[in-house]
Amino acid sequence: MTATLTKTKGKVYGIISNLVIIDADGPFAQNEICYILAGNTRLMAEVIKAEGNKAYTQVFENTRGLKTGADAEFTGHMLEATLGPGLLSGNYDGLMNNLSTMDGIFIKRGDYTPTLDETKEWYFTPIAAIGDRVAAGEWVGEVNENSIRHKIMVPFVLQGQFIIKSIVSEGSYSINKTIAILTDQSGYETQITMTQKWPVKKSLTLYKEKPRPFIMMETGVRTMDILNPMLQGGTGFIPGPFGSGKTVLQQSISRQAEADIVIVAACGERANEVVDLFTEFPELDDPWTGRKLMERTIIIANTSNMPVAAREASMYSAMTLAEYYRSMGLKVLLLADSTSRWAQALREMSNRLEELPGPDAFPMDLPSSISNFYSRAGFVYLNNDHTGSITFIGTVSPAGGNLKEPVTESTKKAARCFYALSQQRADSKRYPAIDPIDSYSKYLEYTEFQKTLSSLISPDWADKVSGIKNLLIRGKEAKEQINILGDDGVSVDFHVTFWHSEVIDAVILQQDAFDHIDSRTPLIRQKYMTDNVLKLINTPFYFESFEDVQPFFKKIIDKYKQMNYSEFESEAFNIFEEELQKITEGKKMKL
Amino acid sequence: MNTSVFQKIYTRLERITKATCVVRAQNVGYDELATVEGRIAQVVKIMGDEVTLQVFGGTEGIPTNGEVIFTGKPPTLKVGDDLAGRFFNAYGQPIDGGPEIDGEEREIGGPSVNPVKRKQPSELIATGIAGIDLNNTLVTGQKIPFFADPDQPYNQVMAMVALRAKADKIILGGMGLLNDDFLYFRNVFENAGALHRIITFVNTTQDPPVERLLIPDMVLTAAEYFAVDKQEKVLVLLTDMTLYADALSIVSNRMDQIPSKDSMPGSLYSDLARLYEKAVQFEAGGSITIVAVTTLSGGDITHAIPDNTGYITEGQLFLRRNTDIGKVIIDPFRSLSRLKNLVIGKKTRADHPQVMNAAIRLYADAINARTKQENGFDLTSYDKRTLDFSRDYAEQLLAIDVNIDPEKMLNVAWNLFSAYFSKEEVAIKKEFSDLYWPTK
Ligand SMILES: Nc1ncnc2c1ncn2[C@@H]1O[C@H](COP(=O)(O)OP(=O)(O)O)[C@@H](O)[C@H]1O
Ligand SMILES: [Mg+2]
């Protein structure tokens, strides 16, 4: 924001829950942050509407006990995130206060803790040298943050070209220490440190090019990787009624996905689900590096009992952190659970402002808010030709499980992958409950992705995938026919077709997120099992009658499941595979 | 805080609606309590010097020159060990003829626990009801409602769970409770000799509905006292949260707010989450577990109240009448305990998760077979066996009158598997079927 915004002051005029109206004595800006003094506590608030000298603000805190006439002070800037080394492994609230350094069991109102440890020293290695020409976002040095090389960059807010006048030598420095001095064309000097701020609602676009994503991001979740793959820099969403498995699926992805950095935004959901991450991530291994998962993770927790206005902030804060790490040339995975809670927070405020409501009383600009947010993800070529990506997957919690509601419909327009969780599948414990027929990954249509996919797995892979989808559809149709005409009202082939789809469902689609082996299937194992299943499906078997079909396939499925539960290519795995072969040998059609 | 010195009496009401009145006043805090003609009211809006008060008991008969006195503080509850065994109304005033509580006065609806200060719940609550312990295991620090039609015995099941749960304190919040049900709870607890560890806050059908809005916060403030200050295991019972939500919608309608789905306020999710999220396991050992009741209308769980509840709570226990056996069961399909994975197979026998899933899969197959049968088709041998299995499964494990320990539940399930199916049909990890498949 511009410097013309001097510190305006004001007094509280009106209070409706967390909507507080302030009489301002000077200019203020939309989305400007101000602090309201409730007794001795400063409550942070954001301007969401201006009318004359009245600033309508959403307070990021409970307003209990607040009185009219209370003092308010505008800050001259929008909501900002503090960026720098030390973010990784952190647990923050939606406003990027460090939850771990707060005192007491309960969150005290107005307890704002610094995002970063200002005393910790980091071993800095310069990348740029005196005399180098640099601009915003360029790398001047790096520090080791957990396992990653954290780049120290020219502050994103600086405009124009600079010359490095001085830069510190290799050594340990705290984040507020000046590490370089830059001069602009007119000789004006700017000191930079290892930390900087960025307004979270603004997207960070300091990159050269943002092509369509084209490289797969392996998740280890079979039904995603095989049927509807997610890409590095891709976007996707997971709608589903409560209990259908949104959070479990996202948590699996957060543990297993091929990413350098994972940012989890728990937005308006259960506190215990965040506690799961706090508890388990420091213990669990990152399958890609063998280090602890927590080392690559940042958790932003604005759970459902935390201030509603901060839900929106939590989403933007998380996205800003993702953009920050992407600028370092890293693969970032951003997960938000649930974006519907953010939309609901917008709805609550919009209703309090008595704005004209859109469908289901959501604000009229909901679709554009959602699509702007999703558009910040993506694969990029940085100005220094390194690549970085933000893959974003959000969950959606449709009211009544009905996908024809504003948040789902708006998100469908913004996200390229759709992982629809089906109540029916969840009810019959067919997890993950992703509907294999309704769901899609638009990326399968991208020719540039088809190329990388065929070299990553095999040239005929795309054909196999569409083959599997066909088998699932045909299985479903066969089942419908059987239901209408009866078991003996159709030919045996219908039963076989149906059971082919059941084998795919049981062996490939269903995956136990709580079994330490089954939960993650590396791509190479996915390929092996897929080929194995397809071979079985292409084998003609002989059946006396329809009554013969189900017992046979049940036996097959049982053996496959035992394989899924065994370590890949272990002795047990091989034994089950041999048993499977024996069963199928005996049933083969004699040609 | 002693407020009486500052008490100023206002006697001119600017506007009166069914639930609210507006008075011109200065120096009033948001959420503050006041009395209007002696009726308790709360500040819900301040605009300039116009203060809107929500009168809990309704505004019938309030005159334009009604007397308004502000108390200078939000609703509070006096907490102390003396709460145990006592009965209170929605304002925290004793209704059992006993003395006022002599204790620290705390604001109700206090702040949230810092999530990093929570502990992951891990202590199983055994209820003996297999539909719960086997399929939907409860854990201390969990929040979970019964979803039930109004004619189902949810209060009985809840009382049963409460008494078997080994809690240090049980705090009952009754909202729109029928007086008969109130007396029922009292009797059951009394007969079990448990009254001394039970605290009750009640708003019956005879009391004004809007007063209910205070009940959960009163209950949870008392719960936090015992769980945090005394490190006790507290079990909170809230019945009926649908009537609580109805009161929310009454208020928001009367305040002309734009309703969202099913004429519920747009903030329903946040309003309910604020309460349910008080369920917690603390590092120091204290915990708050919330078992609630959400009554359904016509079994519709897509209605905004159960729908928002399901999105907030850690699962739900669905009561349903099983016509096969003529009993109420815990429906294995729609019921869920999200925290069960923290204990099953860990605090219980290792085969628990697989046995649970296999039984439910077979029960689902029985439903398909039933549909087939109803459509007049022949059943295969497998179909027939699933039907037999499903009847026994309902009778021996799902019915709410089952009372056995977790190990027994697993054994019963294995016996049913082997009575009707082959190992392949059950499809459980080999290491378990090797161990537990009954030899005939
Ligand atoms: N892949 C899975 N494997 C096993 N169980 C699952 C799986 N996905 C979901 N579940 C079960 O479903 C429950 C609800 O899942 P959750 O992700 O919390 O639902 P949602 O977030 O959609 O409300 C979990 O507690 C778990 O019991
Ligand atoms: Mg969830």
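Residue numbers count along the first chain shown, from 1. Worth saying up front: this structure is predicted, and the values here are computed from it rather than measured. For the two forms, the rigid core is made up of the largest set of C-alpha atoms that agree within 1.5 Å on superposition. What changes on going to the form predicted on its own:
- With the core superposed, Glu569 shows a C-alpha displacement of at least 2 Å between these two forms.
- After superposition on the rigid core, the Cα of Gly84 moves by less than 2 Å between these two forms.
- After superposing the rigid core, the Cα of Gly141 is displaced by less than 2 Å between these two forms.
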Second form
Amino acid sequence: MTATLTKTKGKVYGIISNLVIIDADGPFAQNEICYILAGNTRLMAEVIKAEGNKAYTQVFENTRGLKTGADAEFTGHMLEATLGPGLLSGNYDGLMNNLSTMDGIFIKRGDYTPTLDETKEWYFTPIAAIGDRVAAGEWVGEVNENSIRHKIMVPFVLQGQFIIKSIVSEGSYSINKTIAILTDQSGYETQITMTQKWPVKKSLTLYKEKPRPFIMMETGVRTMDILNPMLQGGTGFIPGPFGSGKTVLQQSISRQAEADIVIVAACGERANEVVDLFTEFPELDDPWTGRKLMERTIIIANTSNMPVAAREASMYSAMTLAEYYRSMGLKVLLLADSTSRWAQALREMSNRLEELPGPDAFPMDLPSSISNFYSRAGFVYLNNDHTGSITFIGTVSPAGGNLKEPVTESTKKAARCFYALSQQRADSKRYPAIDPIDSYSKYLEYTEFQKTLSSLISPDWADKVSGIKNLLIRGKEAKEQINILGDDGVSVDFHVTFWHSEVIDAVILQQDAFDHIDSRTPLIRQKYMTDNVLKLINTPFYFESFEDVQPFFKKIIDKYKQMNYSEFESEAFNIFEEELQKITEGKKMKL
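Compare with the form predicted together with its partner chain: the form predicted on its own:
Left out here are the partners and the other molecules; the chain alone remains.
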């Protein structure tokens, strides 16, 4: 006689906004999902604290109208992401509900929709064969998902070695159709389909322990690629005050960066910004594939007017999707906007649990939560020796632009690249407003990465980057001296030094995100323009007085900007470069 497994049930004991306490009648687990009945609506919740038979849950929906004594039922599993073909081009909320298939224009409370289309058929091509030995995460076949070869993998939950007993032939199948049968050493059979589930708060990483290569990730944003480069599988964050261009910069990176898959997690940002993503991305051309950008993009939308608890889920769901595609040997770019909203959700739930508060009432374990999340990014060697990577760039929205607040400080310890947006640069319309002096990339400190730059760009590239930063610092100091002592109170050399930094700023640091040419600068063009600017700066010019300096360098900046707006090495580009040479030739100091 087989025992019937009954689900644990309970009653609502207390309600504190989105924190609902349930009196359970049986066992339950940390992070287990349960459903609470509010009238005829089932509200999804997650256990965040267990205390005796009391389950403290965070509800992912509005709890208005919920009363004590309401019924609750525990599911026996954690918050999971459904993984399989059909994710690309999708718009989902933090719980992986498909927003495109929901009824109406507003998200209804308790309206949960399947992540994937279970009726659509995909053309499956086997990779493995009968008799092959496989393990969790290994590829058994593939389907064509837009321009991506989507690998069908052995479920990640399986442990040990398996033998493929049978596998379907090449053809079209739905995602729930059994495509292979695996047997373990005891002969137990496991049927697998094109889809599987995975808990979003558990890292999905199956890889070999091997030294990682230091491969640069080209973003197309000059101030990032030249001064503070990012690695494939690297981590970075963009802090900045309101209106400094965080969202625009992230969207520029998503369009131009060298990545196979782009995942955008809109975590607590304004709804109109997310609507821009929905409307713009389907219309944008992908500079890498020539297809539409949305074909390799997934959007997780959790705006500021959606329930606070769902912000946390959106971050973990986005990272789980990124790990899934990394397991296919793909380069994934994950962008989160903004992790401050996620941290605020953690703070809100921590306060309701009456936990001991840390700085600014954030949880005491905020640094470890941020570090654990950032650690899920990275470059890996898969068990089949293919490589995959997740490059993670998050934004931080510090209150009042204070970069000393806890979220920024904690993220600094976890991320390797720091792209600080300056309110002063934003106010003066110098976009992207990344402060070239305060920002940094710790990857430049690694000898291995310096060798990569030497072979990829030029042997002296690291020295040139250091020289540019030094010129910018000297230019800032010269500007301060001029402001204090006046134009005629300093020597001409101070003016020249200041304008050297202005040329670097205007030509290299500033970039027009709305121009189809200047919005993305390939690495070969970045090198050419950088070498050109440094050659000009190292050329001695003669000026009779400080009054001659500004007009001369403004003419130079104008020609350089025209070059930036022209196709690289085109006729127009070459004409502007010739005009630039004529301007500089007459001012060269005769030695």
